[in-house]
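Heads up, the chain below is alone and in the form predicted on its own; it's given as structure tokens.
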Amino acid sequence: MTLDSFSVPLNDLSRKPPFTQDQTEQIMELILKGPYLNGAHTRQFENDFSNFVGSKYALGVSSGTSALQIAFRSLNLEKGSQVIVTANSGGYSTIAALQCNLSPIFAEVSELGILNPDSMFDHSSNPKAIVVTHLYGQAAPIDRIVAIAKERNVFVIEDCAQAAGLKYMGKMVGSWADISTFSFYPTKNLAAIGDAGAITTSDDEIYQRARWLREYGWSQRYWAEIQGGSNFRIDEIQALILNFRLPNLMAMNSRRKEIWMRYQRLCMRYGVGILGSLDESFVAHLAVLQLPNRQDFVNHMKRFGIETTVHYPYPDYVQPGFNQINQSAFPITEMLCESVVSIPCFPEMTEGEVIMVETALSGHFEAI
């Protein structure tokens, strides 16, 4: 017998759980009166997410890259400055360097594919600025970086994107650098309906440059007080799901990881790797396997109706539209790109699906 008659999605979003009457009404008063932007829904997020993350302050923006993007110019760094970065996390922290006129500089990861601290400055003679992105719902060894960055006055930018709930030596990230980015896209763990993203950040500073350059860079209506600033607000529809469903964000990283640890358990039985940890500092955005036959596998799982996908298969630097010139070799870096697959792994999954995945992971298993 063979499941081919079945289909397990790598994420279904028709299965967030239903808004409730209240909310849809508060949604279609939203739609009917406004106003769009810049309203209630948006100041009580940023007050709720703050809250949560444990930082000052947080502000609402319109994607998770725009909230790189407003990062780099908050910290006022030259044009040209250089801004260390990693290859294999999907190229947006490079994206958002070169709109600012950045130079990225590659690092390379450790194993789990994460900034490595030993190794981050190699390729940088000046850096301003390390971004450290917490791959895949993994914690980077953030309380090590900043410790390394102040002592050389760099500063550093965390990318929470995949990483929203997730708590490193008891503290939430967001919290630990100079400032740091969220993405709420869809298939996030803490998802919007469409593009959204914050910023939180503790330093008043950062945080007056950021509000400014969210709105043109106005300081008042339509008084430009800084260069850089552009249209990177949040509407208010989006402010509005996400003070929906932050309440439960905890809830749904448990279920993930629920769904995680059962692929885990298998993983250890046959020797198989795959990226995350059992504690805290894992929240289990992505279930991501490391396979040296991965075509083999994927094969395997489309046959049994299962999706998957890479995240992410091709280095920044590989790639003809970032310009830019691979100064070393990178070999983890591109172990990685050549070997990780993603498998469903979302809190909406059924029980009848996470069985069909794990049949088809110990037949795989099995085999090899």
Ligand SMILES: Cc1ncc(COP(=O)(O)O)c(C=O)c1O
Contents of the next structure:
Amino acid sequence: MTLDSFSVPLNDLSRKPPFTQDQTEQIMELILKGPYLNGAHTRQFENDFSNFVGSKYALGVSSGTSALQIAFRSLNLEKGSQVIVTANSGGYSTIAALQCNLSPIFAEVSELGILNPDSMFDHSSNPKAIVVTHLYGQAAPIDRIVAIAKERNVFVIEDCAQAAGLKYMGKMVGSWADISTFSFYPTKNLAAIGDAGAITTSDDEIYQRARWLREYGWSQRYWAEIQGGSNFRIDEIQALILNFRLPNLMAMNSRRKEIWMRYQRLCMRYGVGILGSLDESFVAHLAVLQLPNRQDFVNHMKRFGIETTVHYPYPDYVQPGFNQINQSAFPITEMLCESVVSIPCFPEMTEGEVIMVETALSGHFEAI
Ligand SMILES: Cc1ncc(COP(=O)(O)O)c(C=O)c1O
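Given the form predicted on its own above, produce the structure of the same protein in the form predicted in complex with the ligand.
Let us now look at the entire complex, which starts with that chain.
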């Protein structure tokens, strides 16, 4: 079976709600007339998104990875400074740290795959910043992490790429840390139609630097005020699409959660691990099961025509692309990399598809 022929895909972007007549006209007008960058759609998105998150500022940028680079650089850390990251989060924060000439130091995660506040400083003598990834749409214990970091004078960056619209203790993620980052990659909970991202912050100085960094480090046209700037701009088409979709984000998150809850009930019945939680501290970006016999499960789902994948199979520290990082192994990180598997969970899934996944899951769970 080829990837294209799964009866139930992991995602199907062609099913996103269609644009209205009025929205289509706005898109056409923008394509025909511009401006394509630094225009009113970006400003509106930044205004609406900062209100949505509850931060003083938001800045649209070109991707979640650009957002992480801007975040690191906005903190004005010395070259080679240690920054704490987790090794099971897709590598994005490690890549961004290396791009910014910082030294990523790994920390162990909890059984949920999220930075463990008690292990944060185990391998770092003098960290200057911590990246907290709200992985799969699960909220990290960001209150504790921020409190501990503050005591030690360490900056906190929240990576909310998988967690747009997530609340923790009644407060949106993206509003807890010194600076936060978002990705609007097309499969994310808030999706652009190409690459896009954002940063949010309530710190005036960090915001000012981030704004300059987004565009070459310029404080004014052709005047590079600070180092580390580049072209990290969002384009107007992406901002316009995000403006159309932001009002629906919470409804889409609810639909994801409903689907996830169907799987969760089955997992509970059979004693199978599924990451996430029933309360509001999880927005079901992904439905991730934990299975010791993962390959058997993947083969079984494939026979039922159901696509699966692994987020993420390799710890950062074993990958040659990150090979300047020489660190000890992390048992929970490795256990998760070997056992997690993602199953279809996107808001446009049909009832029939959800039932197909449930049937396939029950079949496998009964046999194990
Ligand atoms: C947790 C996390 N951080 C960062 C990123 C990077 O975002 P982007 O693909 O927009 O660069 C992603 C997404 O792919 C992600 O899942």
